[in-house]
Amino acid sequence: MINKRLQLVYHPDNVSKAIIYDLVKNYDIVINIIQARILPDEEGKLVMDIKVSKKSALDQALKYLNNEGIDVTILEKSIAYNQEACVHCGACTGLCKAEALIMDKTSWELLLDQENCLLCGMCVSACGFNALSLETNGDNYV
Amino acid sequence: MTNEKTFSEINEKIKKGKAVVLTADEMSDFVDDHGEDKAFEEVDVVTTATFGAMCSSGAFLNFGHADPPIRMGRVYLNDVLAYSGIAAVDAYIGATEESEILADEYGGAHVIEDLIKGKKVHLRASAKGTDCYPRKEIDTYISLEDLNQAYLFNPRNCYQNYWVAVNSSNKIIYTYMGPLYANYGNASYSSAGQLSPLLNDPYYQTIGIGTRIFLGGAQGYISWEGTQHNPSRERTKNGIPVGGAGTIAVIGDLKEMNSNYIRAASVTNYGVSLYVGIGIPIPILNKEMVKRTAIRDRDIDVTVIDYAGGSRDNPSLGRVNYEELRSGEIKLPNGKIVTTAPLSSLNKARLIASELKDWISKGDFLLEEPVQKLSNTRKFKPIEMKKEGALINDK
């Protein structure tokens, strides 16, 4: 079983179409959608995680959605943190429903645990000091 | 024993080495484990601390004069407009200025941590040219260690007390308080609760014009009441005022700053501001100063504001304290349960806590008695919105 974590960007002429359900039952893949924001004649974002059986299944799959117009990253699962830039405030941890940004209740230093991280984005946009960053270099699927 | 300590006979003590200086944190459980009697014995001072945002910062710079000389009419650094509407070649950056070229991801915060930190900024002046000034135009880089005067002088920090912010909104909306999620989704607060320098003297009894204070890693002092400055919000039994009130304007030397207590900060979708670290010290002057500085968060009550609507009279949900803020969740009188996180840091209020202990314990830090006492009167007023007309009608 393959393991993938997918960012796709949707554009206004391709919003409508009914992506996910071409890929549940065409190419048999099972997904978790983690974060979605998706407008009628907007630009859109879908994170996902999906589970797909052989690998030549997730490349049928990736070549679908490049034919239909949609920009895939392959995200890695990691957010990125620069421990210098950051003065424990805490702000983040706020925005972080995934609970992978915690305060540490006797320190009150930020602790970040990778593996709860969905990718939201969210706390990138709480630090006011550039201490938390999106890893964007994710496989591009061109 | 006296029932009173003075300044100077603390002073004396640390002057000798032998001041017994705790943290707000240990006093309250020095009090706890040995009473307030032996508490107002043996301890002298006590060190009080914030770190968080504060806008209303900035700093005077004097660039020396060039040859041929100019007196400044517009002034850039790093594209962050200064004003100079002051004499030749000194000029105020005002903290939240924002760059012309990079707009909120850089502004006056950043240049005066740049400046702190030794890097180079980019002066660019412009003037009209006079007999006496005849340039026209300056362009060079400038050093904190080039310039003749920088001090910070911020006209309001260290608010005592603050707000807790949520949104009742349908969708999420972006604030001073830091991004707030639609439906009550997170609540923010920003104070360092039994920490913070005015909850542990709240009617200024210690802490007034002329006070000695730790100011972003240096030596500053509080030179006036703080814009703002109010004293008058309602407050509970034990004199805390349940939401923003006093408000200090304080002065130092940039030049003996250190990054680790000054970050500039660019708030998303809302600007650009300074966080300041502030250490202030209370001696304990009589058994009331003990009670005082052995507050406790549970004990700090803190109002929690409604910002969906963007009003200056933003609806009131009720109160909460500090000690159930920091468990990480609140209940609101509503009924809502809400995920909480503070946007001031406690770890770095900690810290500016136990370097100021350090400085007076090792007799490298005196208390400094204020010159004048902030007021405990004063009144924050809203502005009243006239017509041009009316106003000629009044003359």
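Model, not experiment: these values are computed from the prediction. Numbering follows the first chain given and starts at 1. Superpose the two forms; the largest set of C-alphas matching within 1.5 Å is the rigid core. Compared with the form predicted alone:
- Superposition on the rigid core between these two forms places the CA atom of V47 less than 2 Å from its counterpart.
- Relative to the superposed core, P12 undergoes a Cα shift smaller than 2 Å between these two forms.
- With a cut-off of 2 Å and the rigid core superposed, A36 has a Cα displacement that falls short of the cut-off between these two forms.
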Given for the second form:
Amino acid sequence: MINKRLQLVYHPDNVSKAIIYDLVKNYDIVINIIQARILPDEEGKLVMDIKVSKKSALDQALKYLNNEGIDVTILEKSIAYNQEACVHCGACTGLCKAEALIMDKTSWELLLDQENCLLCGMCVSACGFNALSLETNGDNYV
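Okay, that's the form predicted in complex with its partner chain, but what's the structure of the form predicted alone?
Single chain only below; no partners, no other molecules.
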């Protein structure tokens, strides 16, 4: 089983297409949508986890997305957390809607749950001590 986290960018002219339906139906991909903002006549973004049984099915699905004009980035990496630089101020936790960053209520230290991270980068800009950095050098299939 192949697991990937993908970011899709929809251009305004293709937001009305049933892209996710086609991925499930035609490529037998299990999809869990993590975050989505898709509105009529605007550029939209969607982050999702996928599970697919064969690499050939993944390749065909990525080709389909490319042909439909969807920009795809495979998010291979994650937030890097430098504990030595962190002062545990919690400024990042207020911006983390996925609750991937939380303060331990006993020790008041910052905790990072990579599985919940949406790679939005909001925490990186909130940290004045450069304790967090975004590493999203995934493969682009544009």
